[in-house]
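The chain that follows stands alone, in the form predicted on its own, written as structure tokens.
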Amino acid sequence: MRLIFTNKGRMALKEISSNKCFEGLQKVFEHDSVELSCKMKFGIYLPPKAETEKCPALYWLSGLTCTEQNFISKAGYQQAASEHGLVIIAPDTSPRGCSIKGEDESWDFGTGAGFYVDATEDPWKTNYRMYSYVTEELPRLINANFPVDPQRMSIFGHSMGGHGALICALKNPGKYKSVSAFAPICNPVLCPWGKKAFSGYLGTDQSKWKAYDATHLVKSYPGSQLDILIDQGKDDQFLTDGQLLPDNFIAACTEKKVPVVFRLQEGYDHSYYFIATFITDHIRHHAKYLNA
């Protein structure tokens, strides 16, 4: 186990694991999060190129019930990341072990289901600040401790994390060079998952929900260039169940002339088998902008 200290000598990062992979290193670290007031883990892949120069940073946001482990062990992205020289960071999906009443009662709210919002309601608002964590605190930590170029950053994700990636990019024009998503929750104010999470974290005033809804955000997006790639499995049960609502997002993008490539993939479901199939396309998409 390796400890990394900041300038002030305070322990910032604890290395949990390190494995060689495609000539680079897949690592997991733990740190004390200020935004979330708890210990958090994240996975980070350092390509061989990172030994000699600063590389672009690509952030992955996972879906409901996931930890930092799902993506790094199932998606098979490391070979493409190694070839394109990208550092890829995969945080957890929520605060952990905060002893909040009700946080472990359901799989789609609380633990493993932070929805990448900053909660405004008790008892969630102290810890459930995943939006600020992934857009501010985590990038600061990564920039300070790893060989990344802070000016070259992109974001992608799956399902709840696809929603997270889209809103992070749309709420911060120019911050991310590119964005992509697998089966994202595109219009959470209208789907059961989103209604449950947003009413719990953000309260009953639905006008406040729109600030974290990609379909609403794109309608007021100021139009700095953003190239969006979305893959969606046609046999995805959650698409059929009305949880993802990509058509609403595509319509809003078309109306605003925001470029989006939407690929409906015949026969694929919502799983990591689907993600693993198309992950190289997504990394190539980001590398085009990050290595430009």
Second form
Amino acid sequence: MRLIFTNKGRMALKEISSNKCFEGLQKVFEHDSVELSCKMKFGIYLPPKAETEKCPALYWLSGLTCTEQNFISKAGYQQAASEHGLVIIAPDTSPRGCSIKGEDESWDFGTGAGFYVDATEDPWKTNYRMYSYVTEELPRLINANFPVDPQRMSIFGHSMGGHGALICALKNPGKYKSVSAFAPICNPVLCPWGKKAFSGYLGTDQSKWKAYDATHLVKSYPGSQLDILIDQGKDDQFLTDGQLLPDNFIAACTEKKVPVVFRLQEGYDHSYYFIATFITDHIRHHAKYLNA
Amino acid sequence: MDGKAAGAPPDFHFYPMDLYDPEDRLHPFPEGATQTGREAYAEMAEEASEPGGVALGKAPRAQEEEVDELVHLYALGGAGEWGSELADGSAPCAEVPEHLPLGAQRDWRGEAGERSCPGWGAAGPGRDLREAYGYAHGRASEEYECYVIPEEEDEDEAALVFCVTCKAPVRALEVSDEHGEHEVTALDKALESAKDEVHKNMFKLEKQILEMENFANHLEEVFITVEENFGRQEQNFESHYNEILETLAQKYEEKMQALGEKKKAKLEALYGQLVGCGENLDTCKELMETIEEMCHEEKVDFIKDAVAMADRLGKFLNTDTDVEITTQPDFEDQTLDFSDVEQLMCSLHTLPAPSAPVINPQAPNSATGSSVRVCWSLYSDDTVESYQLSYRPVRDSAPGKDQAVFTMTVKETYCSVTNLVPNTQYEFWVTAQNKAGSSPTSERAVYMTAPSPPIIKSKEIQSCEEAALICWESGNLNPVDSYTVELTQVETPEASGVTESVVGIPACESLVQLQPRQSYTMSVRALNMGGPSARSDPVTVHTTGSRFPLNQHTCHPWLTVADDGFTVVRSEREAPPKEPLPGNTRFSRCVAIMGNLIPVRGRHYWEVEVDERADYTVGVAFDDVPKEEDLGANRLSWCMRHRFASSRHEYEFLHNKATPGIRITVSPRKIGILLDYENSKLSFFNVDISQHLYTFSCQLHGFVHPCFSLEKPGRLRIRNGIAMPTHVTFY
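Next up, the form predicted in complex with its partner chain, please; the one we just looked at was the form predicted on its own.
Below is the whole assembly, all chains and molecules, this chain first.
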């Protein structure tokens, strides 16, 4: 059984791998990204329902040091995706092989740490445009080449990807039907990771930082009702280290009456084991809105 | 494609061929099967050793044709009929134009195997070819299905009407000519009315069976009574008759004896006389002889003796000789006294008092709550002028106590006795009267009045989408035999609902299975020996969502339930503690109340409207949850607790004192609760924003009930009977 690939507006998509999983297909593709000016890979899961009709799309943003592989091999989400009939797309976390000086110096800045912003500082601003990639280029690519319904889209992620999911949803009211996150970085302007990344990508002007900070964005969120689900491991070292700061986000949402259910999960840490435990709940959360 | 499918009708659609890659198509005829067909056929032809080989070939071919016919007819379902042998259905239907269209196939069957597709219909040893068939058909068979169906549909449409006048189905086309004047209805309507009639007839038959059985029983009793009555008559007559005979015999004996004695007396008397005579004679003779001797004696002696003799003679002759026969030989006239016998004989012919009537057993369903209809019969030729019916209530009390007996005189053989007490047994007996007197009393029959109708406790109805639990008060002081629940689906006014009855209910409650999202009218009757009571006042039950009443027995003294039955209030003032009820049914520590949820495993959904500033707890608990503990503090309850303090909302989801760490940013005003027995889950929702809050996984070995508590003064309002909203169905 093969898919029909139409030829309109086709960007060069190269299939890297394909594996059957829960009656659907887990594939990895590579393409030339315009925003990031380099080759980018992404994972895409096509449920069995996609053989016959267009399905909603759910975007997953991974955290620091991840590639497109971590989520598709460790999270164990394919069964739920298959049952609910959702196409799940997992891009990489930053541009790769751009030969920028210093990109590989730290694990929390540069390669594998794109922070889902459009950098304005040299030498990052040419390639490090993950925000535009995730919100513009990638959806266009997916819509053109896969059986997805462009009107039904949601986003979720883990840690840095959780931050990415929250800001994409808050900066684009109405674009995403639902959003959820695992141990997200909720208030980057106040945590060490965020400060390091934003000063590197965006410079010292803190007003530019706030545009990519979920806690700040919520305070002026005008938009349509979001229903946010957040899971946080109680034994997550980064929580104790003050990198994640969910309380700030919750307080802001309470103030603005943005519906959030925040679950502090006893005994769980920051790893993919934690993600695998609750991924089904998150997928169901999104399916409720995407399949409505 | 078009050319070959010349035989196909114009609206026959082919699947687009380019959906599948060419190499994915299956070959229409697997080589092996084809040859089998050919070989088989060739073999058959060869086996025909007679010169008329063609003829023999025809015989198996006649068979073939039959098989072909069948195969062809069923070729539509070819894939389905031989399911296991079917290929994966992935044979593309583009095969069809390559195969022979229907018309061509028909032609082929009429000829010998000359065509290039011998696999078709060459029967022979059917199995291999059938495999070929099945394999080859795949999608193609569906095409045949498509092809053939239009014809069938035409026929169906044509036969869709029913002529009431002729009582036969007709094609729509024929209506105008033959049945132009006749009444015509749609086939389904006719079906329905035919079914109705059948049902009615069945009902009549059932009734008749019942009547005949009753009648048969009654006849038996009458039979027995006739035997008894006639037996009695026979006995009477026999004893009567025996009496007469005895009397006669007795008289005979007496008379004979009397006669005998008389005879004896007479004979003795006569004999006495005879003896007397004999003596007299002897004396005379002796005297004579003496005298003669005297005459021969000397003169002197003669004179002496003669004087003596003369004295003797003189005396003797003076003695009266009774020569009268004292006893007459005649037989005196004796009339026998038969008067008593006569009397006895006469009494055989006088009019007797009647024999006892037979009182009938109570006819089913002939009683009402206050009356019974008593019937009896007379099974003899007796003349009866009137009957006297007596009755008294049957009591279990000591027999020494005299119950008042009521009596009434009636002329008919039945009587409706009124003014009776419901659900009570009465003993009836009847006697018949005529001029000769009164008959013995009949057997006593017990009749029972029907019970009073029960009263349904309408405020305590529990329901869900699949069932309802209703309970009622008996309405009778004494026990009844059983109850019957009657329910009717409330439909649109034109359609009258069918009444379903649940019979033989032993207790005052019933769990009835129902259809979801309907409305039903339900009522209850009590049943006893006398028949059913009148219908109770009906209640209406809606099977949308789950409905439960609040259980006042569990209510903490500081809580009150408003008149609507669903608003729970904790007032500012703490009410004085109410008397504790026996048994631990009231919450004593947690100011809570529980509902009574219908004990049906399935999914139940209800909502609670809360005040954002109130401290409340809502959830579920088992019946036997410890009432002196807080909700959620044990293993028998699961609940969501909200506390509002210093402008902060705190939420806990408690079970066995443990709660996960949950933060909720938008405080719910309406909480939806989903209890899912099938998946062992209890979920909470913010209904207004369709937000899922939390789900417990709970082992529900028994049935749980909704519970509600207010930790501070406030109120909450329960809403139930709501269909599950869509967003809830995801959980």
